[in-house]
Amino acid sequence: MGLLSDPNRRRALINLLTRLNAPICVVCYMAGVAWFMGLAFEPFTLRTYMSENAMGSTMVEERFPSGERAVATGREFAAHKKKVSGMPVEWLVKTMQARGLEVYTQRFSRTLPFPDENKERYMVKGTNVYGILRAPRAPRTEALVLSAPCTPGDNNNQAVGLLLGLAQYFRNQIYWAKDIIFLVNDHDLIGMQAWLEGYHHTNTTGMDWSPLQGRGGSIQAALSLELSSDVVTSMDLVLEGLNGQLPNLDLANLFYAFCQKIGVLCTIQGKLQRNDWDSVSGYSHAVQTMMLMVMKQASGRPWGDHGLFLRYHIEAATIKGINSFRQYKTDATTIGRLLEGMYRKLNNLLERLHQSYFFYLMPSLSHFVSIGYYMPAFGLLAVILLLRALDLWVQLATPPPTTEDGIADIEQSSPGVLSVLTPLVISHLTGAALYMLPIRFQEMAVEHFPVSETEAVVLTAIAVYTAGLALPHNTHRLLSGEGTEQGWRVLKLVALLYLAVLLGCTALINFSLGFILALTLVPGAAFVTPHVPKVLSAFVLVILSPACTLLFSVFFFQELQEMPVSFLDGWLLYLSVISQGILDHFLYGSLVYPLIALLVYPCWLLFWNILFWK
């Protein structure tokens, strides 16, 4: 505190940051790209352990034993949905009250803003199937949820068929405490948003459906089986919902526990876990896995049906059964026993998961790195735009030069509001038209241009883009004239602390996309004056914009995978991206394209009029 309070301490301590600005800066931009790549390495990391009581053992006893019965049943199902080209509803309303549950539909129908190439959908209807295990030991006002989705094709029927064998299973047994809702959603994540939004009487999509005729308890926690084909090697599991969210930690944790109790091969991001952490390729298998575990998170959309139920505090997570290795055979007996002996552990709870942590990344099952850990590799990134803030802020501090009658230079000294205010306004009409246009011109798109719906989304999006670096280029002097030396300072000063809040505000919410953005955007914002060669300049400031940066998380993102594209292809699912962005959007609520839209976009845009002031 003395630092601060003596004048003289405070006056030395800020000359030595304005002095050491951009070596400092240098230096926490390394340190934080350090900070970050080093929380994959093990000893750095923190081992997995069960918080909560209730579920801190895992000696219950599995016996589901219908395991081949469940098989019959996913091919009776696939038969049938096959005979009436969609979900079999009928026959699985017979099917689920045969098993002694309470059986429920709810129909829906969704007009997408644009048709989903990706999917081959516009005008969606569907039916969602579900029934109620009602709690025979206690007064029914908590649930648990076990989904599987009806996908087109083959897919998933063995999921099906292993919901209603567990529905069955579950009612002869007696402990049961909570009421437990066997849902069978139609398309997907929409028929999911309709049943969620159903069930908590809200409507956040402008979704048609009918409600819901039975309800069971306030929903505890969900799991969604999606099995990829009739033969699975190992159990994949699935944290990353809408936005970023993730469930708690507790819940990975007993999916672990369960795995390693019944010998069950278990994977996070389809990698398995290593213990050869000590040498180079274990530790680059670490880095792998997390930072597809960042990319996911980053991009805001649901990986799977559970993640549109953490939007009500519900905590969920996807189980999905693989067919990757080939020495390992895992059969829909030993699935059974996992999720029963899952569920069991859920049925003990008595009250909402919380008490393990709800911010982390995994680079393996049995790791974990808490927000303690990895915010400040954020925070050194975003520290150099306070850096650059206070450095700008000394030299318009310092007194403007005078003229030789000793009268201050008055229009050194005093740039004009509107030369500040006219970049700001402009820049956010700008984000205004890229977050509003490409919907609403697709129509006059398509007629005027032999394009289909989605591709005038896409190509109205890009074109906006495009023109916004020229629109408010030099805005300043629309109204003010030419530019002042300590106008593009003040403007800098405010774009700096703009995106520094911006930043830190996006990290506390989904840290993954904020350090992403930090990551590319802070060099770029520190850096960029009027007086640094232009044209080198606006090649560095356009590859670190939210545009390419997106274009080559891409790419990278599909080397995480292992699964390398041509630069065509990878084009081509750029644009894919885009719309399907775009679409979650409008669909699911996520936030990731009005945020880049309306606000890191033209942030950005601010720090390229600087470049281009006079």
Contents of the next structure:
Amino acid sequence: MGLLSDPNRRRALINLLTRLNAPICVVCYMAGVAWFMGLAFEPFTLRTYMSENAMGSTMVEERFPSGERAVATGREFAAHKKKVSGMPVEWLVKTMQARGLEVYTQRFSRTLPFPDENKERYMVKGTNVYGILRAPRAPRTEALVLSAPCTPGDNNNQAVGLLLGLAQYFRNQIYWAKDIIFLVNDHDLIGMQAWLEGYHHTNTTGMDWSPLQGRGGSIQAALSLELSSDVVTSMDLVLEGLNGQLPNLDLANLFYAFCQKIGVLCTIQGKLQRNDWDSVSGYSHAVQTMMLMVMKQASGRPWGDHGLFLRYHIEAATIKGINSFRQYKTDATTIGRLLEGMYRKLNNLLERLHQSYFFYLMPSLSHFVSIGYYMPAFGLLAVILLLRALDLWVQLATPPPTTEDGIADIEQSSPGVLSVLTPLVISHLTGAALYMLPIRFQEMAVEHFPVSETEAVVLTAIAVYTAGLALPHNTHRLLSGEGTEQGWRVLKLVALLYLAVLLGCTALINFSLGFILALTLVPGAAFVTPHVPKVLSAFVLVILSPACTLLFSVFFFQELQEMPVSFLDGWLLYLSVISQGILDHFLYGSLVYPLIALLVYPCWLLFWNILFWK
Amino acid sequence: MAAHRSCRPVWLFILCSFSLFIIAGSQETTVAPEQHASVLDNPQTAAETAEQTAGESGGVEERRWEGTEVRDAAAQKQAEPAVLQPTPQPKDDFQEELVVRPLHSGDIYASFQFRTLWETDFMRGNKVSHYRLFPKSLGQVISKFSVRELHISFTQGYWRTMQWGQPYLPSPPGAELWVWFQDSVTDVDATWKELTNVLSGIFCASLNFIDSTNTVQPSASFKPLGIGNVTDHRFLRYATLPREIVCTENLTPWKKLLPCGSKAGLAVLLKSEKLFHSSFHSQAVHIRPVCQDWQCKTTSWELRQTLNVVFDLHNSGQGKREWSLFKMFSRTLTEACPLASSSKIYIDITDNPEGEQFELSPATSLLSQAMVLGDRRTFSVYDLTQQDTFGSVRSLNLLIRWKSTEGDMLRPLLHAERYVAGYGLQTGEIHTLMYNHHPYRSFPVLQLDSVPWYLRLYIHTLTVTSKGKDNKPSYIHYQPSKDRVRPHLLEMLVQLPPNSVTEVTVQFERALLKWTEYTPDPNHGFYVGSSVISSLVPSTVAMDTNSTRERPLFSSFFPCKEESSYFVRVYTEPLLVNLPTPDFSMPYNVICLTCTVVAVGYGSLYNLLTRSFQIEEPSPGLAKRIANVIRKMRGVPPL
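Please supply the corresponding structure for the form predicted in complex with the partner chain (the preceding block corresponds to the form predicted on its own).
Then the entire complex follows, led off by the chain already shown.
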């Protein structure tokens, strides 16, 4: 630290940083991207291992015998579902009671802020049915949850059948130490949200639900089951939850361990693991898997019914049965045994799952990247902002070279608080408008334009967003006099630090979102000044804006899933993604939409403002 | 309460005189002094003991209960062959009984009670040294610590009121201990501390973890059950250990307290491998002073050991819906305990008058009726002191074969549940729900909550609501906690409106403990003991408007006071609450990080702040130095 206390060397260092600022920034950016791409390379990642002692060394046997009967129950369920065209509540109650469970129901209703066109619902009314298997000689303090959504159509009947089959088998066992709650939730995530809010007696989203009658204490772990065919080729694990939260890695390890033991093909992001990490195709496979996880996590939406448990500090994952055209098939008995094994191990838990990682990325099911490995990639991007800020700070601090007369100095050295504050306030007001207006004005928009409510909301959002681009002109009308050279420097300094803090906080909570935003926002933020060519820069800045980032992400995601779309389809998908994002916020409390609207977009507007500084 | 107490002898008197009238009429000559022991009276009233002794002195007997009934008179004719003369009371007396209740859900409830009575006085100066039936270890505890009443229970599991109805003896999950000391004790806290440690040794349990942080002095919820009018709650201590695990190691010392051990009598059934293969297991010891005779001039000590167990139909069913003694306990009965003055098995057949629910074999003609928990129950009685009970095979293996399928949930009149609401690790809310399922009567309940200090209750957020309206408790006793010294104590008297749910909510903040105060498994969570709800509940008999069909008309116009309410204690579930927990698995990382931050960050800052900066003179060149040396030698000032 002698470096900083020695004024000479400090000056030398600062000189170096300011002189080489641009090259260092470019190098940092490249290094950040390279580091990130390197994360998927297998020799750089860690193998997963079971950290939890209670689940590691204990041996359990899987004996679930009645897969066939479970499939038959599933068919019966399907028949009853078709008959009442919805959730067959009475049949479920009777069936669960016959299996010796304590059965309760919960009614709920929710009116969406605007119609959901993907799932075709607006006013939702439903009933959750759940049965509690009381553990013998346990005082109702701990519970595990197994849930299966009751989805419309022919989907997921086998999951309910298997759930009931497991309930029957589990009921006759003596070894349970935690109550097991078997839940069939109506209207997938909305039902799950209602049940969880009822169970914990909270109300975060303004839903109507009837209070729960029976409880099992604090829930330790939960699995959600999705199964739509009698046989499957592989089981897929879904981890990404609300706001990019992930369950403890031990839950993934547990799934992987049992798939290995029982001999079931297991995938993550629908991708099998490959052994040829040293080949190019093997590496790109790992990158694809990891990028899919990053995209899903960044979206901040729950990718399965498990996603809502994570808010309540309940470790949860969704297990999906996939039936593709492979030769190797797995029947319901084997899936039942897989679940039995997992539940027996979870039953053995003495503490909540806490030993393993909560922040990780998975390039394959057997390898993971921990927070210590992926954070430097983000750090390298974020340091660019700090370097640019340092550069500006130095420029502001050094007295400008005295010109022939001293008049210019006096004018330049008074950038005034107002010239910084005004753009800040106006851009945030625009952000607030982007957050509020789409929902508020949907009725008015529907009256005046030939669009549906959902389209009205999305188009209003896009309109507000675009209108924000006119901000620089409005700002200057409010400002007295011309913007000064010092003025935009101060504004940019503030904006850079603001963006750095914003991205840093986002990356801590949801790394993927923070990284993707940094990837696009940082270059624009770094190069923009009023002196660059206007038209070209404006184009680049718009391309790198949050909305375009989202558009590219949609195409990129489709590409990763090997389902490329045409531009028109992509555009429609983009519109529906926006409406889903807004719905996620109002239905489940996802924070991505307010984050973008209230913070990221205003911050980007500041840089837009600097570009058009006069 | 007072009315209740006073009306009981009146009722007994009416009953006795009425039955004498009937017997005289039916020309019956033999009178069996059958002990009416299965009655589980309101434990709160001291009058219960008076009734008990009245029963011993030839008062209430089985057939007289029958006598009031019109229906069972014929069945009663051939019962009771034995005639015992009223023998002089032995100085000590031992009784054992087993009550089996086939439950609504298809499960089966077995309740053992062993009672030892001893006419002695531990408290007087002379030391009691000769013990016969009463266990010496407990006798010494009573005299050494001046205990007036002692109640201890160990329970594994939670009693499911909604499926099983009310238990004969309620107990919370884990261990519960409450003791009334004699008013001669000067330092109650020290005595209590010593007593818990001694009991810990006797019962092989972790009762030594009872200290001031989980002990409370309830002001109203726990009254003495024996005789004596002192209700100064300074002499009462109550503590629960919700985390206590009950297993064989606790059962063995409990069995050793029995006069016959587990060698003979009903206790041969108590095999741990079966008792712990069940849905619910609870064992208890109750010691209290009771009246010796009707006038209650002298007292004797009663030791009641109880063991309750519920067997699960599904776990041991193997497809067959039947129960037998052998299947439940893997033993059959061959004899009574030779030391016991009475040894009986009661099977509750109230729900099964015509044998349509289940089939009982071998059949018995001996019937008994009792008021249990506000309901008139009928029992089949097997007297183990009679040889013919065991039949020709010399062993008794009761068999219950279910005929009907299992039923729906029950609606017990009083029932309670509790849970923690909210999410996150900063605050939370405790919700207690109390259900009154009575169609038209409201009744008051006393709620007792003892919450550890690390949940800091915000008592100003306490709300009691029933049917959407604020329900103001008529009595609140609140003692705030002191960190690391004593828990919160909250007692309330709440009136439950008919057919309603009353919700009590209070918010709390989770404290951050010192790092040495965490348990070895901090991420499991911390337990909060059950809340205790005590109440006088209107009885179901009084509720039954059709009862005129079964009873003589003249007996049923005014609702009978004795049957009009009964005492119930309900325990809610314990809570498991997570506290903010540091990551204990990374002390090394934390230490390294902290040291680095201190060394690098603070060190350099300190350096910058304290160092004084000076412009350093550039050192003179070689030529200049030589010149200076020469100048010095010459005696002129240097350059």
